[in-house]
Amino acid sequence: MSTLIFGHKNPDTDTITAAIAYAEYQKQLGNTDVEAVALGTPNEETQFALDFFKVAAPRVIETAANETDHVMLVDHNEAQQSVSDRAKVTIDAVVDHHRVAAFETAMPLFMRLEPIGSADSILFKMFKEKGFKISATLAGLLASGLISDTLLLKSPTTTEDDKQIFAELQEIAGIDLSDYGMKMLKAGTNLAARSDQDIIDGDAKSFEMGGKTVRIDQVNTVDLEDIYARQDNIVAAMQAEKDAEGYDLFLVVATDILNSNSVGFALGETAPLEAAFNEKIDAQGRLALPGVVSRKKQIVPVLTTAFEK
């Protein structure tokens, strides 16, 4: 019975590949029952990094109790974000960068979080602490998850260490990353090749702030227009969600990756929002989010703030 690995849902390149990574690890350790899985199909970003590097996919589940009882999690913790099923396994190991936030264990287990800019970042630290072997193309992916969630190193959540790394594995990669970055990143943009559900939900998490439940998703771009063009009916996809799902909030922002600007649209609990970014929606429905582009360090602690007060 393998140890499953996997990250959140709606998984992004980060999530995918510190996954890959992880139970590669693991191996290296001598722990070579385990598996890397998702919980949910790559998006074109990550299928991007995955062929280019010649990586099959993880297979996807949708619960892990009906083939394991012990789990390891990559780039999360919150449950709202893990497989549905988590209470019924236990978890032996979390590598994370993000805050910890409705979790808790009946058992003692591993834990490495870092404030630093991916997943990938603190393996990468891992691996060279014990001396480990770190291939050409696990280097590849190592750096697609750094590039994916730094925006190859623009956004504010990236660290010096990361900077350091990101020079490390461009060495052992053996290729020009910042080229192969922006390539990455762009093959996420192609928004015409996507449904409206699938731009509201391909990177969204939910997370618990002051009782209430919010939904935010993000979507990359490198021009908002394409975005305005849909827009009507990216918000109707929304509606239907949130009644759906029941969200107090849900917030889509499109980020300009380009220009390091994003817009958001929102429904339902709109005041904390408003407040949180002192802007207001305008008459078109749009918030003006100017330099916002990391949910985790400029979106998720100043919204929390705002629906605690």
The other form holds:
Number of protein chains: 2
Amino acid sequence: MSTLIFGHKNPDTDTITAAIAYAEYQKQLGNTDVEAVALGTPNEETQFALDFFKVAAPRVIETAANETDHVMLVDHNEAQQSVSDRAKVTIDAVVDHHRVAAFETAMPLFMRLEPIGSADSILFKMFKEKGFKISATLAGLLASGLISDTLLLKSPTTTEDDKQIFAELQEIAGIDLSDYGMKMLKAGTNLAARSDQDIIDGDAKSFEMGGKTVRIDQVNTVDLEDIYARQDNIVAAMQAEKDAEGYDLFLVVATDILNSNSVGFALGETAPLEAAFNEKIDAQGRLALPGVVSRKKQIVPVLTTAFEK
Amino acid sequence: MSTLIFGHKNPDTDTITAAIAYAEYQKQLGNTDVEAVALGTPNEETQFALDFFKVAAPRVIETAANETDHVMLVDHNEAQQSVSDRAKVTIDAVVDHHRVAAFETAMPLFMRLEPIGSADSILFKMFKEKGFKISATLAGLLASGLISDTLLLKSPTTTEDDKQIFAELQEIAGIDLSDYGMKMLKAGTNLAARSDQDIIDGDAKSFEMGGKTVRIDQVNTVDLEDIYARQDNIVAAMQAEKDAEGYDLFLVVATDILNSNSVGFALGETAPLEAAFNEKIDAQGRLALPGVVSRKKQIVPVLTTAFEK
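Now show me the form predicted in complex with another copy of the chain; what you just gave was the form predicted alone.
And the full complex, kicking off with our chain again.
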């Protein structure tokens, strides 16, 4: 009965690579009976990274308790972002770089959280502290998560440590990570191949804010016009999902990764959203979010504050 | 406006020494504007340790927001064990070895939790990982917290890491830590000098279990007869506090540190307590807890399970 290691629902590159890396860390620690799994299939960006480094995608699980008593979490801690039957298993460890909410345990556990660009950045530190081996492939995977979460070190979540880690990973990986990283990010912006439903759900996370359920999705693009051209259909899909799931606010953020700007579409309780950014939704149904690229640092905190008022 | 570093209410030796040690760690990290404070005055055991190593007791604070926006927590995370106005300040960091509950933040933070004997054990690891200097005095303080929380490495919370850390601290401190440790523990068992109210409150913590408020106090002794002789007065004091505070269950555990056994006095919803230990409160109003010395490992988890049924 292996201990399962996984990241959040709607997995992104950091979550998938962090699960793989933490399983490798546990093995080097002597815990050989662990398996990296995922709560969904890789998105196009992540698949690009896995293909590039010739690593198989982790097995997808729907529930955990049917096959194990013990799990370890990476890149998330909030219950609604985790496996649906988490309450039935023991959480032995968490490695994460998000706020803490909707998380509790009956027993002491291992937790390693830092306010840093990616979960992979923390894992890199943990490998180094123990003197564990990092293969070129593992370095490439860790860099992929770091690049994805920080938009190639351009997001405001990027710390000095992240830049140093990127340089060290560059050495180990032995490839031009900046060039690779831009290709990987662009692979994730191929919107033509994605359905409206996939766009509004692909990177979505639910948050509790002042007793309300706020759903926030983020989609990267190299041209916001690609999103505008599909806006009516995207908003219709959002409305259907909001009605079905009962979100109080549903926000889809389209981020221009080349110019580091975002635009939001929102349905539901939009007043706290407009208050949070001191910006009105315009006549075209768009909320300008200039300079915003990080959900975690630039959206969730201010929106939480606005909802708790 | 210094960042305040503190442990839990009703501070014990691990909580006080961990706050002092983490402030020293932050200073070596370059964060010089930090101050170790405490949510209460040291108990007799802790005062023995501070006197022995000639270290002043941390300043006692009642609230934090009146003097700072930022705090760091050691040896606890649950809101009801923390400073009363915690919701008004930002938690930048947590170093702890307890379960996680009643804890959430709006922003990512630094957290370092391990299932290990003491918060001081984790801090020792952190100093070592960074190559930071540990003075003989600091080693003595770290050892004091480790000795206190593990009853000189005899509690079931003691890990192999703790034993190794104890040996390394012995080297740095340059004194016989086993001999010192027994003297320190005995200093904490001088019940004659303590009021009934102090005995039921000195080490007490409140826990949320299945929606109920459970108050658990632990008092160390070298002779349970000293407790039995005062049982009627102790229980009367418990009843008065339970009525005033509205606990659903109030449990005072007296632990014989020489023989590693405990006996409990309980008021309120005692059925889950008896179920948890499969043991009835006897005709003398005592619940036998053979082999139990750790509230965290041997009481809180089973009692939480019993209350959640």
